[in-house]
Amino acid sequence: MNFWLNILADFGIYVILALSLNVICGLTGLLQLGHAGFFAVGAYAAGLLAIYSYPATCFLGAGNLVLGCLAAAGAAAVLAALIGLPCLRLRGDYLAIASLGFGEIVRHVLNNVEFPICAFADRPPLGLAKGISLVSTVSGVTYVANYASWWVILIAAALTYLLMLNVKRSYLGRAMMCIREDEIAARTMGVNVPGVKMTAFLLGAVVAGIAGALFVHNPYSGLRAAPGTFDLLKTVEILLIVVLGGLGSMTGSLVAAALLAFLPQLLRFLPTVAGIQLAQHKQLLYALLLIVLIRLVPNGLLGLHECPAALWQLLRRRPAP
């Protein structure tokens, strides 16, 4: 039972991360390769708050999760503001390289900084330990509180989807898409391009930080909140979900996140082919899937729309007079 609950929790976190990156890459057209850095900052902010504030806040119970989400969102927002002000002046490949450098800096800092009363303080690469329902110390190891049950994560994913969908349909979302299509034309139309870019950057970073707080409080995940969890491959995995679902499509991110969350588990039931277990080569299958989908549907599964393109055309078709 816990196995499938773990899959549902991972699906919810994938959805939140993909939606947050979709605002930056899909709607605004900014290639950001350091998204795992905000995910890591949120996870560590929430985890360290749970460790350092206990037992002062132990009476709050699940309120620690709320405080952790607020701390994660605040830490991610501050870092996004510091990084975004200089980096958002760049364009195209230069922005991608700068954001990639930011993500690697965050990972290396977390890989070397020793927190005094943190779990595995003498071995920072091991990160924050997880595994029990309350903050306590067992055999000298400090554990992080686990309050983000699978249904809490799924509710957070649903709320994030509704938020991003409303952002897309608002004036701010239309301004983002205008910048994506033609930045010069957007300036001509009176769009505050730097302000809209910074807003998109901050919104994506804050939501990614909240995803990190949910990750570190997730009791079903066997992964530890360690620096190695938030490497470049994590950003590529999130970007893959956004591209597969369709750049700018929030519903597409849901579909692609479900595909990448459940597909590896379905591969476990496939027979061994030529002595090779397919489940052990999921990265290769991801690459093949990406090549096939780019060839067949270059705009992603849903394109920019919130429903399949064929259905969209059918709904827009008007009867002949």
Second form
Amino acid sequence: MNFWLNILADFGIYVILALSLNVICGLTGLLQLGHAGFFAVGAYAAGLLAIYSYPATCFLGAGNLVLGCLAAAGAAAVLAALIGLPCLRLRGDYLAIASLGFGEIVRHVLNNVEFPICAFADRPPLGLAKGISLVSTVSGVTYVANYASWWVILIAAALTYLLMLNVKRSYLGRAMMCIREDEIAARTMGVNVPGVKMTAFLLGAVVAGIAGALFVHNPYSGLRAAPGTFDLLKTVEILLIVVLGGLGSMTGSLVAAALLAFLPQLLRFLPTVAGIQLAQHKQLLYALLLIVLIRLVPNGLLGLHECPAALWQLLRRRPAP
Amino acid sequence: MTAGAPILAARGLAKRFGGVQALDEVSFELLGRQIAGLIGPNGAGKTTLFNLVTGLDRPDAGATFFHGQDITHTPAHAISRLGLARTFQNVRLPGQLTVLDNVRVAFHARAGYGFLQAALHLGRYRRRERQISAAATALLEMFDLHGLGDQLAASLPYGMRRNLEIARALATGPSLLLLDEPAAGLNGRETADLAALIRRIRDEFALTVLLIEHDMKIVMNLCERVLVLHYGKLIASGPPGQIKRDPQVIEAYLGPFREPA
Ligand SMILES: Nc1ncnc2c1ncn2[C@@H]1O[C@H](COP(=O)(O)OP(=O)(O)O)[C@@H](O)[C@H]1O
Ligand SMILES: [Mg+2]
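Form predicted together with its partner chain structure, per the form predicted alone context:
Below: every chain and molecule of the assembly, starting with the one above.
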């Protein structure tokens, strides 16, 4: 049971991360290769806040999670602004390079920083490669209660989905998609291109930061965050979900996140066929499945749409008065 | 604004690309509710003039004024919001957006709701989106594109994409519309329809229109004023009847069409 709840929580985090990256890469067409960096910044901001504010903010209860999310969002926003302001006015893939660098810098910094604990002599040192933990290893005290349980994360994922759909269907979403296709057309339509790019970049970073806060407050992940979790591979995983679901399709990201979260687990239950234990080769099968999927649907499962074309046709044909 | 004040004024615009002086000391004024034509051989600098006026490119010298306001250094999106719209010689439509979305993008600056209202799906967002969709649909109808709102823009035939681009320009709520060779690639019938449409647009939307056109028949019939560019220089401007008889224009451009004396 715990195992599946863990997978569900994981799935929720992936959904939030993929949706947030989809606004940047899918809707607006900006290549962002440091998404794990914002995830990490959010996790550390929320985690450190919980640790250092203990026990002063215990009385807030679940409010601690809200505070953590706010801290994560704020930290991610500040860093996104620092990267975005110089890069988003330039043409080309400066953002890709800068964000890639940002992601790696974040990981290296976290790997080498020991957080100051002088004011908290009774607490163990934090940071470096082993990361931070909301559970003190010395006294065994949990600094905050485990408020981000699996269902909180799933609700957050659902809200993020609705938020991104609303944004996509607003004047902002249309401007983002127009920028992705043709910046000059967007400019002559009155779209402030650097401004809208910045909005997309900030929105994506802030939501990824909040995903970090939920991650570190999630009891199934062990209430910890370590630099190793937030490497380039994480960014690639998220990007894979976005591309597989369809660049610009929020529903696609949802479906692809489900696929990538549950498929590897389901493959463990494969039967033995002709003397071969298929379950033992799940990594191989998983990779094969991904290759086949991308070959079958090069534009992603849903392309830019929220509804598969076939289903859309069906829905449209029905109300014929 | 007084009745006689120019909508658009250019003063000494100059632009050089490497060794090519694309525009050289170009000055002119456009009055309200006029349909004006900009003619000149290929490479005369007509598109460059549009790019400078709409802020997509910057002049080396000179200034442009829109409703008396200096817009020489105003960003393109801000110029669009002031009410100056354009189409492109090579139709620029985001092909992966639907026809309806292409028009709705143009309501960007006048959306009338903010990010939070959209994010939280508040009443104002829903109401304004309904109004924007209705206005966009009405524009599509005017351009014979009704019923095609759900199609991707890329799937439309060329003539319809042209019309869609004009519809989208109108959706920005302009007082001046610049059309870059709107009749290029159209057959005789379509060209006549387009001329009627441009007149109708001018009347219904109370616009000033400046169009680049090669077909002298349309220019002479449709335009109340004609500007002639030749190697970056404005060599003549005036009513079509006068342009037809201008010796410089005949020499430079109309030569083959010269009427027997
Ligand atoms: N971006 C550019 N870079 C270099 N040369 C250009 C550029 N745009 C236009 N030109 C040159 O400027 C001249 C005028 O071009 P253009 O304004 O497109 O002419 P027209 O629209 O009248 O046919 C041409 O000689 C063209 O080659
Ligand atoms: Mg041209």
